[in-house]
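Here you get one chain, nothing else, as structure tokens; it is the form predicted alone.
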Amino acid sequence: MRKATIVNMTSLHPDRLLPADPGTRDVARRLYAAMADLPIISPHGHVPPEWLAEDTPFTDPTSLLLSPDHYVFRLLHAQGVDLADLGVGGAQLDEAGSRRAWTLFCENWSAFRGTASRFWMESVLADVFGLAESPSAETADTIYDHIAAALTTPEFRPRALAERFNISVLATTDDPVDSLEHHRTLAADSSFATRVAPTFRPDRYLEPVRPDFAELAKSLGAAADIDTTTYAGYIAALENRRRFFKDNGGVSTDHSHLDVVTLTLEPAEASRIYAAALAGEASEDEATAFRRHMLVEMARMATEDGLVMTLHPGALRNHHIPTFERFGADTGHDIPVGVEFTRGLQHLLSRFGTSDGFQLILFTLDETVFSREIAPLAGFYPSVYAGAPWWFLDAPEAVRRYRGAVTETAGFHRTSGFIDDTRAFLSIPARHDMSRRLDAAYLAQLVAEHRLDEDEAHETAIDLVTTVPSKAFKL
């Protein structure tokens, strides 16, 4: 292997994302330096809590930068490259097939041509790693050895990377019935500085459709300490582990559901739909009302305890059932679908929209409702904001199209700051660049158009990497 040095990246312009028209770009440039440096904020994320707190070292490049990657693995799969192939969904890899997967990847990057993927893996390939060369079947095993060399390096360890990466605030995904252990041990070590929070996402235990609900009651009730044999223990048993997370760092609670439709059931009705889930015996009408009920129910205890409600609904899970069912979920196929917000929400809205301490952050993967519905809630309800574009939307024209679908009606501070919804780790500062890049082109053109001065366009551009995140997840 070779010997891992890190080199000065003269390869990926300085200007990339920024506009085109000269005059324009300069403004850009000054917006953009004014923001590049600042420390991350990372309030919503996947990357595995242990990584850090076991401070342990990454083993090779493929399982390191592709397989944890939807973005990347789904797209190889779509040239007809084998999941397993790529060590995706748990299949394990010996160093030759780690290497014949980075091969794989090498060999189809043309494919990534025009998306954000490319910008985020060049950047990772350039900026962490000190690569000038670009992926090839010919460079394949030159940066594969550049970078296994790297990982074997104090300065490549987790820690040590976060700390590089300026990450002030990195949240996790938690199951409710999670110990929290390393996001304690974390706490309880003053020599790290980033800080790891946790996120209650409770969707499984929302859903009595599945097949495992009682199974998943009964560790809920064990967690908590709490009978949930009634709907009472188990209301209870949420509001007791939403309790622990908080009291663990936690600042906010994730629900990915088909829908946002809502409702409320007479105790008495939800207690029965309780028990017949509970036996197996809810209808799937009964159990999608039990979960629209629940959503109004997690709104409720947000405003008792604070917890920011963060909702991304509108993904078709598992949509390949061969793939589910071969290489489990969260394999690149859950496939964006069209959702209402408008009137699902309007009950849970006119409940709590205007309860003292509540927020709620809208996220969607379907772009056609920022203009139409999230902006003009985020723009009426003072507990609305609208979420950054994600997962599918997370890039260049995307996020283009945010800013301009959602800043003339709902301004910049009722926006949520960009969020990288990421398990792979070494990404996270090259998305947050993305963003940032973004961010100082849409500036600089409303400078241009004089609809901003510079100065209350470099105050916002600031805003929208420290503020408008801090302020939309309580930070």
Contents of the next structure:
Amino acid sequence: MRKATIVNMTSLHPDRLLPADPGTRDVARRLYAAMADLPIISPHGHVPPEWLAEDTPFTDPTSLLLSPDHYVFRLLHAQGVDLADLGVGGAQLDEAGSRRAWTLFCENWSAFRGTASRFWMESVLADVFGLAESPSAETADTIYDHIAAALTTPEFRPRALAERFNISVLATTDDPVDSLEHHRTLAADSSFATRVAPTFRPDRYLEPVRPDFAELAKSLGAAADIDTTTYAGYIAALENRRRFFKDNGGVSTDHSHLDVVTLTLEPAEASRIYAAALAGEASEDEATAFRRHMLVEMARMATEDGLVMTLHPGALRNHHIPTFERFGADTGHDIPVGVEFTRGLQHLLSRFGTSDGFQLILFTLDETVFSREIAPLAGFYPSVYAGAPWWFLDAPEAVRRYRGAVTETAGFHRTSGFIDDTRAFLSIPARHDMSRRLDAAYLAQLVAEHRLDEDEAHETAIDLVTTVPSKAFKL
Amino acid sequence: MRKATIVNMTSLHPDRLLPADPGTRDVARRLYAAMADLPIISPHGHVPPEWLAEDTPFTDPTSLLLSPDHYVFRLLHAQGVDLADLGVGGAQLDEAGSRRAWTLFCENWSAFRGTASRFWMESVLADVFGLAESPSAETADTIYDHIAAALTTPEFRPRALAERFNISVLATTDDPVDSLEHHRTLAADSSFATRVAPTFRPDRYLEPVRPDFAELAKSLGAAADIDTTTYAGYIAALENRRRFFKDNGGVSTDHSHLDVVTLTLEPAEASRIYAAALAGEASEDEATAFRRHMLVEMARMATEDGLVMTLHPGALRNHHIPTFERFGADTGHDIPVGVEFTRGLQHLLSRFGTSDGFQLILFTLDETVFSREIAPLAGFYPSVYAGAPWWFLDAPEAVRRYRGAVTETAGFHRTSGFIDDTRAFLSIPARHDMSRRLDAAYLAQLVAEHRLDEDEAHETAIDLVTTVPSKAFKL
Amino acid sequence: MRKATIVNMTSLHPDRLLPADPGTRDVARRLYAAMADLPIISPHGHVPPEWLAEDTPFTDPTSLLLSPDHYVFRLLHAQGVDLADLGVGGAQLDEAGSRRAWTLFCENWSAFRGTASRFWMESVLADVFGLAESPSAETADTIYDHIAAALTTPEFRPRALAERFNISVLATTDDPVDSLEHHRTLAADSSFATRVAPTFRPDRYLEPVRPDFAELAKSLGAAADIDTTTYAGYIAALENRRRFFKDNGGVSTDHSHLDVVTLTLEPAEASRIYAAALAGEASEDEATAFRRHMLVEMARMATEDGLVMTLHPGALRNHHIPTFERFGADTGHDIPVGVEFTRGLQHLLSRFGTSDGFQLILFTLDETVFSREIAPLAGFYPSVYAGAPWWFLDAPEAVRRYRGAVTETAGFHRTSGFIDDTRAFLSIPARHDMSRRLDAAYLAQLVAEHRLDEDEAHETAIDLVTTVPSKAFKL
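Could I see the form predicted together with a further copy of the same chain next, after the form predicted alone?
Whole complex next, starting from this chain.
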């Protein structure tokens, strides 16, 4: 078995995130030791597959570690840094710009105290690059130069890192019309051990409210080679592309709309709205109804093709209009709103909640639903899994709250296992490591309070990074 | 004074659920020791009174411990077990079926790790039955045989257990038209020391949306011997039955609707809707308004007859329609929704919130209201009590959150004391024991952080299982 | 530098609120020691400025410590005490009444166990008055006499106490038409070192739904010497009064409406509704739209005059109508409701969220928004700060939850620093002391779990009571 990390920095304390109480910490250390070196299963994330397919060298610290990491650049923006100075939104920085961005980050290092990004970045610098210095105005150039030099070596090319990180499964997130050529390249290459699975993410093809819906439907038809001018053709094209993803290693579909209300339209009504939408004449209410209907259709298709369905609702995208206009989407100002699952999913689950092979993983940015809705649903429906804490909630205290809110109703086996959900490739081991430490800490507390025997905790710790994600994602 | 438990298993650690920090644990041990053997007051629950009145022997492990315990069977269902195989929904299993159900449970024992059911079941097996083995595929038969044999002995008949469990008060939950014959039998029998109190639960008689409303009104009239074809008669019949419950030892009424919005209709309007409802012609809006009006009427009656009013809102019943159709209600898929108390109860509390003798205990499945609504209400209104964590929230982490969310605003005296709310008779001592351990732990933390003196904590610990429930429920 | 407290009671444990784990406590002690004696910055509160301007002696324990403290008297009311007996609502108690009120409080001391008021009152009695006894029926008279005697001495006059408490900045909350004469008196008096800043609180002038709106608009015009019979005049008068506050030391404006929905009306529409409101003819919908529009106008003015904007939404005022009718507003029954910030503020923040110098501090009584909305907003917008836990949430467990919910997304620098928000003048040091202890405890946990180095924690601890509030409130 390969090792998850090859550099063991003395600067990072081996007990990070483990409980302070000495007795509990002893238990946690033993549990963590059992998980620490197991391969990484990453069943949901955003790493571009071409990085691995083409094994492209990374160019510089900023475009690798800052520009694509919205956790990092949004907090720098809150500190008053202009996003343009960080290379956000696609603008390519020259070497001077890249170095300047890196310095801005290092100067603002104290802003990250207490955040998860602090933990991840610290791990990347120490464990991946072997750096001992903390970022600061003084160390910015040294660190920059060190990373830039490392990136020119073969050890820091994407495939070498994937191997060093001991990633056994890595899922990407892909457009339904994607050719999946990179996935096929990777699958055909027996020299590369990581299984890279595409994820079917059809959001925009299910939203007739979009001005480009007709265009999207057309491109879907082209990809599937099916006429999508009728509702029946549109459905057939979606089924076709799902099969294509499955045939190319896909295991799940992902859906991120504002809410998770579900309903089924009469076929004639669905056809009528679809036609209106193509003509740009669907009302907003019709468009919403159609999208909610299509979420149920996705579940129906899942019962047929077996792809796992994951829901990531509740982010109000592009909150700050001027930033969206200047830098585009995914630039740090998607802000959560409250979400309702119980009523919203009743229709879908009454239809498919006990269907053979159907699996539905629920994620949320609204933690109030963990104990109130998600755990009760996952504690009854054999199809429902409580998704790991996500995005703003993927941090030590929030993870602790998640386990505290979900476990007592749904146990450990009804959860999804950890999801890194990241495009920050180098932080993947740090994110999984954080999760493992936190699970060890949670289980250790159960042991210390005599709620679980240590051998059970040990078995559960290993399950959480092996059988649990494998089952939830059908790996 | 009788002892709460007669078997002290060495297999269960004496410090279960007490804080891991050694100093805090020492305090917690002392506090727990002061509470551990005090009699059990169970002012809200679902044990069938006939079990005690007739002292019927329990027949087998499955029908005693699995089929009636929705906490247990819902999680087995989530693991893929068919509810029919667990004897859920009234189907009587034969001996082979019962044994097979028990084996399914034992095989899935690991699914309960980290849940409250794990704690309760472990306590039942060890403390009530003296078993040392953990459930597993290997031990299933041995445990089954051991329990089945015990159930044939006089020590395991309901009354003997009630005495052994040291239950001083046990409230049941009863239909308004119930004859309360079992309660009268028990009250008349001086050989049985436990006070068994009925609870008036009129939900379905207050919901004109039900198709059987006219029938229910009629049966209410028959029970009260009052003509309920008019609104005035309906009100008089409800008042009559409340008095009947009170005269037969009842102390409280219980109300579990989807929301707690309150309003008062003009008498003419109430009469008009009532007449329409009897004729099956009330609209859904009218039916809802009538139910909200009737909740206020229940409060009005409470100011007159002195029965304590308890609210348990916010469960969306029978979420999975096919399971409801196959197995009926209360089969593990009631799922919580968000609930609002501040606006909802303003009308009721403006009318009766400071009325002499009126008491209103608020329970919730939506923990967001603990700090936001319930504690502020209980921290002002002399009538309002913050109900103990209930159902999905009746578990160690959730109880800890409840104390953390409620105490700082409302203190300890404005809470209800523990409610087991269970029909799982054998788990009653375990549930109260869990609550006592958690309260000891919470108080010990206050002591360890010098927020409370230990003598105050000691007094409070005892109050929480004696004067606090006695005051909240007027015992 | 002056000392924050001059009496060190042996009765109060030096480790109050610090973590129980010995190793973590050691770190917390060191961090707390670094903060404990730093001057108090109180940038939002309700102390009447005339107390300091006129240095009026306090008259008696009840009118000083009970009648104005809604945290205390609401919980006594919940225990069954009549508010009239506590001097609530302006009724002046005679000496016998005052002593009787004090006795009622002391007799009910146990009701405060586990509450923040317990901590504050204990600190006031021990640290401010040097008392060693706990309140009880037996000690009530002794304590009363001791305090009453102290209040006749010069050391207990408001200015002497402000100096003893080491308060460097104290903000009051003031009506827009206030003459600010007391603030000017204090500013002109070089013998008094505390900076006393007024806060512009225009709520009622922005609510055309009020029956006295025309009158209020008129008085606003009179204060500004501007004709407010037109919308333009009304706006000019508000701008004028804001400037007047700023010129007299004001740094912020405060806004406490039921929600924080924002929108901008067309000028003609705003004028039309304003005219209708003056005529008493605005509909409720129009009044609400106008108020939401005016909140945006306040932000617009803030970008011009530089006053910091603070929002305190979500309290449903005067929940119990009969108490409101008998005792008036602010009498203990304002009860929180859920609040939404993400959608509500999108319009305001899209307009001004990145405007130079604009600062917006968000407070809430609905803790669900800490992790879901406030931290994500403060983690992107350079203008937005996550306000300290407020009112019902200003207590140890809630503060801990706040840090746990906000820090991981927004860090420490995007928070407001502590706000005591009190009119209980003598409790100000205790409230700030509680906050400092809790921040030391939180940081110590990060250190103990190796999430932060101790030198960083030390620097952050000091920042939290110096640079953080100074920056958020532009001091």
